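One chain comes next, on its own, written as structure tokens: the form predicted on its own.
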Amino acid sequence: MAQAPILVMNAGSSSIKAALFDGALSELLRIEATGVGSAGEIRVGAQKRPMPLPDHATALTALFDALQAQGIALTDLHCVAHRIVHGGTSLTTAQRITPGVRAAIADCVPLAPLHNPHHLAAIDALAALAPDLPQCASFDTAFHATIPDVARRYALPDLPDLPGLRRYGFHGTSYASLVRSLPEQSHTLPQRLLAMHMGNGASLCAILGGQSVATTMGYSPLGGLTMGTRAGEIDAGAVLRLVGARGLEAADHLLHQQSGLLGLSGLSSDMRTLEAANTPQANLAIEHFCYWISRQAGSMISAMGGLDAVAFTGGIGENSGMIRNRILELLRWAGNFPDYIVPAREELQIAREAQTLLET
């Protein structure tokens, strides 16, 4: 008898995305509720329908209704698998959601206040609607649990009022998927692999022997590279000055929403728009993006003791030949190495991890 479908959910701050996979892990359908909190929209495959989505509860209901309209009831599912941004120090592998695991996800809310509450809302809504339906969780931080302490720890004292201030790393589901799928191209997994996830959020990961040993994002997804609207690497003294001058909330908004490619270009956070603009500001933003990737790549290469291959993934990594070529040009000093384009398959990775959990 064929296995029932697996629904993968990613509940974010302004959208809820879902992908449906059959028992063979072939994708069947995508449904997205976007613009949550404003003029919303439901997308089912290529079809779009405007719909007011004033809050996440409404968006979840609309998503489940859209699934039902496609002939799929929650009771028809094998399980629901969630992408969870932060698993903290304890949730370092995919987990079947139990009351204890749910409590541990809730404990990580202070580490990811913009994300984990929405993940929990989706988990709770499903538990209320289909209490017997298994739910699983994959954590964006889990892939980086192998980073050694010397790379993970900030040079801060051990004080009881500073819990959790350490480098966690993110985009872990993307990197785990890349490690699994790259051998289909390279026929083996390179021992010292520099992986680049480049999209609106961007990070690098040093993957040594299939495991993360360093990454550019740290305590939060704000750190590391120049991103779509995030500042990336910035001196702590500059952050303190921003907070002093503008206040905490305004400084937080500037660093997360008004900086990066958008702040440098004064035009857009979308790399496609910047490439087409060809203005001095847009060109500076593009060069800043590539320069800091290549510069921080040196740190990743050092963490691995060398370089055997580079892999690009994410929206920019997969689709912008100009960006890839510029980064490779800036990395010529590292010698000759193969480079690969690996399509991001995060939802598939999450479905696979859930399927494995329920089979054991």
Second form
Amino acid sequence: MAQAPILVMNAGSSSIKAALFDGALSELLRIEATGVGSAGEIRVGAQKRPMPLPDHATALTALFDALQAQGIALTDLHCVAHRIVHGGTSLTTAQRITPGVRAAIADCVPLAPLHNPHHLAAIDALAALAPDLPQCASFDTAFHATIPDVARRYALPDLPDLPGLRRYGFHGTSYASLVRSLPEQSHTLPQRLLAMHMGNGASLCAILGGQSVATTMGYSPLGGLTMGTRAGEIDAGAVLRLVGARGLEAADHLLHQQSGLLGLSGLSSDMRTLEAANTPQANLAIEHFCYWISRQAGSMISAMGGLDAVAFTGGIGENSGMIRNRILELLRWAGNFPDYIVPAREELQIAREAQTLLET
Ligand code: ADP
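The form predicted on its own done, now the form predicted in complex with ligand ADP:
After this comes the whole thing, all chains and molecules, with the earlier chain placed first.
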């Protein structure tokens, strides 16, 4: 008998996205509940319809109802596999969710207060609705468990009351998927591979022999590159001044929501809009994005002791020839190397990890 489908869920702060895969890991359907807490909308495949989604509980119910309307009940599923942003120090591989794993995800809430609570709410809602349905978790941080201690540490003293103040790195599912699929193009996996995930969030990863040895994001997904609305690398002294002058909440909002491409351009966080705008501010934002990628790429190349290939992924990496060409131009000093475009298949990677877990 063919294996039952796997539902991959990504429960975020204002949206819940789900993708359904069959037992052969072909994608069957996407369902998204977006605008949770504002103008809600539910999308099934290409069809959208507005729907009041005041909170996550309503959004989850709407999503499961939409699945049911497609003829799929929760009890028909092989499992639900969750994308979890933070696995902390202990969750360094995909896991079947047990009470112990759930508790470990909850322990990581202080590390990802905007993400892990929503993941836990989805896990708990599913456990209540379908107690026998297996649930699995893949962690954005897990791929970076191989980063050596020297690259992980901040130069801070030991702070026993604040455990976990170190670099983690994110976009791990995207990088794991890239490592798996790049050889379809490159035949063998390049030894010293610089991977660039460029979407609304963006990071670089130094992948040596298939393993992460450095990445630009650190303690939180706020660090590293200039992003859609996130500031990326910024001196801690400037952050302290911002917090002192504006207060914690306003500084947090400014650094997460009003900075990056949006802050620099005063126009948009969306690269397509900036490319079309051709104003001095939009052009500065684009150049800032590319320049800092090339500056931080130097750091990644140093961590690998050289460079054999570059791989681009994510909405900007896959679609913007202009950005790819500018970055490659800025990296000409690194010599001749092949570059590849790899479609981001994070949901597929999560489904694959869950399937492997349940087979073993
Ligand atoms: P997320 O990180 O939310 O998953 P995506 O990976 O979809 O986001 O990336 C979104 C970004 O990709 C946006 O800045 C968008 O403008 C950009 N993008 C998508 N298509 C193009 C394109 N053809 N040219 C330039 N940028 C693009």
